[in-house]
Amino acid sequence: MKYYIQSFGCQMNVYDAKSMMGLLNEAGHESTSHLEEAELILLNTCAIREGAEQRVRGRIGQLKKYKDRGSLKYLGVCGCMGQKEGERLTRDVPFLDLVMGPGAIGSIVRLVDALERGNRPVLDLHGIDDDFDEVYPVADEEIVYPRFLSIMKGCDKKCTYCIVPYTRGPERSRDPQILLQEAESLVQKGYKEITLIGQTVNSYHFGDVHFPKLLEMVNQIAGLKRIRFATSHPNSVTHEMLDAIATLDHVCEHLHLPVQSGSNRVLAEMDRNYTREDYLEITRYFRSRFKAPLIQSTLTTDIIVGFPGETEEDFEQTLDLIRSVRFDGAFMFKYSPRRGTPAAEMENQVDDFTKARRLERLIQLQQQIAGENNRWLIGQKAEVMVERVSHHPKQGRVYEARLRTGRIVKLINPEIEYRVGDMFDVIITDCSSYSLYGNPDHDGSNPKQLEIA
């Protein structure tokens, strides 16, 4: 049977697409990149916030006409909408056949089987699952970054707003060897650059292994080029694991560390149990690890505006924390209110313009720091690795490569065609507050330190 998968939300979601696919082609099911062409679709889903589910119920009604046509057989929600909504998605919406939460990935070609022996709908919310520490087969593909690499599942924060905990359980960490095993297989593949993930990645531990041992670990695998590791949570980082990103070669100068808000208060209404003075502490200590003159470290977040409560001083203390940190690049969100969460219940719910406008206000002042902190590369040279080829119409062939600490080079045709995996050494020569572009430095000159503005 002919499947295609649509993942929504978090990189948790890719991998489990990734998990499934690879099950699912194991059974003898055959992947496609063509709606029209699946007998079977999955939309593997987000519920982190309103806008994430509004998206999944519109694609539904988007794929009902294939229903109609009688080309696509059966359609599944899976992930942590499936988990929230579980039957209430069956009542409302009579044409959908499977919904399952993230912990029943390990079971999707059993659910398959019953849906093709006429069972319908076919629902799973167990929720947590017991295989979780399994090597699901990787499915035959071309080779495309980011390449995930889940070494825990679950999170125990419980944060006032978010849905996650009660979606996914609580934490489990894999076994080191296991996941060894996996990363290993992934570079026979011919991946050079594995991104490590986890609702709450650092807070891995098994046995006396803990998060920067594992990076240590994996550090040591041969033909393994690039590490890199999401989402972290203050709490959890240790000066040890921010040694260790500096003197693991293998693991790339790049800390994703939310702070949701730089409020003290709105901190701990959001039950985050760090202050601003504590964040404000890690992030000194990350930066004051890297010395190098040219291409440093990134340091990125996410940040919450409009929780329950939020007054303008407290959204103020925001910006002056985005100041003083001045990070590379943030994803910047709206509060949006989770059912069972206890912040939805929470009075003073702040109203939509109110949230909107500081929304904007955020955005445009990292842009301004994000754009400042790139012209400041202009100029400089670094390694890249070509993760996206494009052709443009005018420009001709476009390459996306990543440096290792995180940010997006674009080469616009340069003379040399590249492949997906290359890795080389660019001159950075102009900026956007969201991108760089470049040249590649094939004949190894040193790079002419220029003047900004």
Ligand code: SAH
Given for the second form:
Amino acid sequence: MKYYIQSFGCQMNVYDAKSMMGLLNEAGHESTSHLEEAELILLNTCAIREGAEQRVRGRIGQLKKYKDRGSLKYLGVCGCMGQKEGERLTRDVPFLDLVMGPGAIGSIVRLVDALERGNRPVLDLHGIDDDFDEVYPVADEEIVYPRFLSIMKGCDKKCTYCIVPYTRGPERSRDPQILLQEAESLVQKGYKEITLIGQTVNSYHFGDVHFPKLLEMVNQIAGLKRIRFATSHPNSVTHEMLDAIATLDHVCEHLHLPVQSGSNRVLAEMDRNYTREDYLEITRYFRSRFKAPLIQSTLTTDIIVGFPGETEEDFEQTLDLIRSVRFDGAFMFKYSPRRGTPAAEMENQVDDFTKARRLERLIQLQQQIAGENNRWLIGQKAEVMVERVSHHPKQGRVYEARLRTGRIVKLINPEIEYRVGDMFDVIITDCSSYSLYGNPDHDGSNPKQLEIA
Ligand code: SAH
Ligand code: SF4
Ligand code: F3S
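With the form predicted on its own already on screen, would you show the form predicted together with this ligand?
To see the whole picture, the full complex is given below, headed by that same chain.
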């Protein structure tokens, strides 16, 4: 059967989609990039904020026409919104055939078989994986970066605003032997870089293998040049982990460390289990491990404004923290109440106008700092790996190449033609708040040789 999977939300969903594709292909199904020929469409959904759910509902509405025309036999919702809304979705959307949660990824082939046998709607919301010992087959037809590999699933932190522990279940770390096998099969496929993911990736532990130890093990895989990881939780950061990032040769020096708020009072209400002082200590130590911190390391974060009870003073504390840490980048959100989470029940909800105004001020400050950090990078030299090539009518070939620290450098119409995965040095020549531009610096080496390499 021809199928099409569209993912919304975070890296977990991108990875889950790849895993389902591996399993479906192995069972003889075939992926297509054309909606009109798909007999099965799976929406791999996100429920983190209200807006994410609205996007999915809009998409379901758009897809109805394929059902009406008869080309689409089965429409399914998987991922976090599937788990959260469950049966309610099949009542709201009578033409839905399948609703499943992230725990049912490993059962996808069995669920599709059930559809083929005429069952409808098919539901799988039991939430606990039956695929935990699975090394997912790699179905990638071409090398596309970033390539994710989930090392753990679920979350035990239960931040009071967050739906994830309810949609993804409790924290489970995967067996390192299974992970290493999966990583090796990706390297055999041609990947030079892998991004290890988990909701709180640095809480990983399996027997006596904790996160820094796992980094060390993955660092030894022959042929793997770059190892990334996300997302870290401040409460599980250790100096040992930061030292591992600074010293292991293939582990990239990018720490994405969501702070959420700069106010200790709000952090406590969120149940984040660290203080702003703890956070500042971690970021100071991390930056101190590098001689030229801005080119040799990247520090990014997530921030929520308008959490219930957040006062103007609390918000000022967040701005103040941003000024102290000087993040290279940040994802910034208005708090969105999620049914079933403790914060949604709190009485002192902040009105939307205040949330919007705070978000705007926050974005403005963060943009200014990111721009200043970027300007400092001009003239610096560092290694990149080519991730994407595009052709522009005016600029010609544009390459997006990533620094070890995670930042993208754009190379406009360079003399040499590169391929995805090529690695070389660049000199940063220009920037904006969001983008860096650079020129290849081949250090006098013969460019022709580079082309063949
Ligand atoms: N597991 C990761 C992030 C998961 S969700 C972590 O703990 O850091 C990604 C980001 O979405 C969070 O860091 C948070 O900033 C934001 N987020 C989560 N729930 C939210 C909500 N209810 N409203 C607004 N933003 C939210
Ligand atoms: Fe959500 Fe907190 Fe878990 Fe992150 S650590 S997934 S924000 S509950
Ligand atoms: Fe969304 Fe679920 Fe990820 S809620 S952010 S897809 S874990």
